[in-house]
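One chain comes next, on its own, written as C-alpha cells: the form predicted alone.
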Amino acid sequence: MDDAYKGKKEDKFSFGLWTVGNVGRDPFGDPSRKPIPPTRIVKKLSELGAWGINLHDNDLVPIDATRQQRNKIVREFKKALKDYGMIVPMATTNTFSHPVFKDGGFTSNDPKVRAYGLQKVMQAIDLGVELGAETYVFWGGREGAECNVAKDPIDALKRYREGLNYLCRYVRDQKYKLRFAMEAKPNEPRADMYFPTTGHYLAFIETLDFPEMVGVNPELAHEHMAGLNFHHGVAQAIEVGKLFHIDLNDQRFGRYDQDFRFGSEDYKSAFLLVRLLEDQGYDGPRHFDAHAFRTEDEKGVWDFADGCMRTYNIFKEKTARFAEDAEIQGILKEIEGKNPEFEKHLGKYSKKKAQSLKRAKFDIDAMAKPGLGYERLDQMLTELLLGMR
C-alpha cells in the first residue's frame, strides 16, 4: 500500500488501550481473540505511526490491584512509552463496567456509590496526570435510566453537576494542567442517557462553576446512533471554543454502537468531518475510538489500526484536492458572492441599520425563482470522492 497515507507522529493519531485491546466480546458472544498486553500495544502502535495512547484507569491497572501491583504496572508502561516515543494525551475513568455502577457513578440514588465514584475518578486523574495526560474525558456510560420513575432526572442532573464541580476544584487544588471533555451518547448501555448529544453537554457546561475548564469530546458513532449530522455538531463545538478532544470511528445509522474503523461506512460524512477539522486548524488529538471486527485475530487488529490512520490521510488529501479544484471553487465563490450590496443591512444591530432594513424592498417571487446549482456541486463532490476528479 502507498506509504504516503501511513500514519506519522505529526498527524497526532491516537488510539485507546480499550480500542486495539478489544477482545471481540459482544452481548451474545465470548471473546474471539486473546488480550494484548498494554506494553505490546504501545510498541505496535508506534511502529504503525501512531502518536498517542489513551486509557481508562482499569485498562492499565486492574480495579483490584494492590498499590505495589499498581506501581509496577505503571512503571513498566511508562518505560514502554519512553522506549517507543509515545505519549498519553488523554485519560478517562471506567465508571460503567463494575456492577457497583449499575445505576450510575455520579447520578446513582445511593450517595455511597456516588462517593466511591468520585474517589475512583480522583485516583484515575492522578494516574492520568502521572502519565502526562492534559485532557480528561467523561463518558457517563451508566448515567441514565430504564425505570424513569425510579430517579428524578432533575436530581440526577444536579448530582452530575455537583460531581464535576467537585472534580474541577480537585484539579485546581492539585494544580494539575488538565481540562475536562464531556462525551455524549443517546443510549446503550442504559435505555435513556441523561446527556444524549453534544448539544446537551454544550448547554450543561455553561452551568458549571468553572465552564472554562470543560469542553466536549464528540464521538462520530454516538451522534450517528441518534441520526444526527456529526460534522454539524463538531462545527458548533469549534465555533464556541469547546472542541477539546474528538473520537473518530464509523457507524451505520440507527444501529447499536458499532465502533467501526474510521471512514469505513459513510465516505461523505468522513470527508466533511476531515475537511472541517483541517480547514479550522484543529490541532488536538485525532483519536480513533473504534475496534476491529470480531472476526479478526491480532494481525487483523493491526490492519484495523493502520486502516484508521490511512483513511484519515486519504480524506485529508481529498480535502486538499477539493480546495484546489478550480471548477468547484468557482461555484462556491459564485454561491457565496451573491447580492453583496445587502451585507450593509446585516451583522451587528444598530438603530440606523434597522430603520434602513425596514425600508428595503424585496421581490420575494423573483428572489425565489433561480435554482442554486447544489445538485451539480454535490455531484462534483461525489466524483471527487470516487476518484473521478
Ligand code: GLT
Second form
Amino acid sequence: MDDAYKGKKEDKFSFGLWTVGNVGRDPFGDPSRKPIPPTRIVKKLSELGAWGINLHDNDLVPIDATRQQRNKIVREFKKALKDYGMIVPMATTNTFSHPVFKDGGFTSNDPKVRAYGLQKVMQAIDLGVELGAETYVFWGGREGAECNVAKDPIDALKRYREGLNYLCRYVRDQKYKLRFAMEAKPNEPRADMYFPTTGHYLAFIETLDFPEMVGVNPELAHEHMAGLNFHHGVAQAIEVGKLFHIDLNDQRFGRYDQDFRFGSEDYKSAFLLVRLLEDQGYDGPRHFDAHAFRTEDEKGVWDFADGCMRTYNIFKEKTARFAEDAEIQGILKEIEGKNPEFEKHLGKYSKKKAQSLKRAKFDIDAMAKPGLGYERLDQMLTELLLGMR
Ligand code: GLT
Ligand code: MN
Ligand code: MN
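Now that the form predicted alone has been shown, please provide the structure of the form predicted together with 5-thio-alpha-D-glucopyranose.
Time for the whole complex; same chain goes first.
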C-alpha cells in the first residue's frame, strides 16, 4: 500500500484507549481478543503515525485503584507518552460502565449518585489536565431513560445544566486551560438519551453560565443512527464556532451503534465531511472513535487504526482533486454566478429595500423552467470518488 497516505504527526490523528483497546465484547458475546496494555497502545499508535491518545479515567486507572496504584500507572503512562512522542489532547469520564450510573450520572433522580458523579468527573478532569488534555468530552451514556414516567425530562435537563455549570466553575477555579465538548447520541445504551443530536446540544450550550467554555464533539455514527446528515450538523457547529472536537467513524443507517473504521461505509458522506473540515481550516484533533471488527486479533486492530488514517488522507487528496477539476469547478461557478442583479434585493433589511422588493416582478414559471444540472455534477463526484477522474 502507498505510504503517502500513512498518518503523520501533523495530520493530528488521535484514537481513544477504548477504541484500539476494544476487546470485541458485544451484548451477545464475550471478548474475542486480549486487552492491550495502554503503554503498548501508545507505542504502536505512534509507530503508525498517530499524534494523540485520548482516554476515560478508567481506561487507564481502574475504578477501584488506590492513590498509590493510580500514581504508578500515571507515571508509567506519562513515560510512554514522552518516549514515543505522543500527547493526550482530550480526556473524558466513564460515567456509564459501573451500575451505580444505571439511571444516569448528572440526571439521576438520586442526589447521592449525582454527587458521586460530580466527584468522579472532577477527579477525572484533574487526571486529564495532568496528562496535558485541553479538551474534555462529555458523552452522557446513561443520561436517558427506558421508563419515561420515572424521570421528569425537564428535571433531567436542569440537573444536567447544574452539573455542567458546577464543573465549568471548578475548571475556572483551578485555572485549568480546558474546554468542554458535548457529544450527542440518540439511543444506546439507553432506550432514549437526552440530547439526542448535536443540534440539541448547540441550543442547550447557550443556556449555560459559561457558554464560551463549551462546544460540541459530534460523532458521525451517532448522527447517522438518528438518520441525520452528519456534514450538515458539523457545518452548523463550525458556523457558530462550536466545533471543539470530532469523533470520526462510520455507520450504516438504521443499525445498532457500529463504530466502524472511518470511511468504510459511506464514501460520499466521508468525502463531504473531510472537504468541510479541510476547507474550513478546522485545526482540532481528528479523533477516530471506532474499533476493529470482533473478528480481529491484535494485528487486525493495527490494520484498523492504519486504515482510519489512510482513508482520511485519501479523502483529503480527493478534496484537492475536486478543487482542481476544471470541469467540476466550472459547473460550481456557473451555479453561483446566476442573476447577480438580484443581489441588491438581498442581505440586511431596510424599509427602502423591502418596498423596492415588494414592487419587483417575478415570472416564477420561467424561473422554475431550467434544469439545474445537478445530476451531471453528482455523477462527476461519483466518478472522482471511484477513481475515474
Ligand atoms: C463510548 C461511546 C463513544 C464516546 C466515548 C466517550 S465512550 O465508546 O460510544 O461514542 O465518544 O465517552
Ligand atoms: Mn459510537
Ligand atoms: Mn464518540
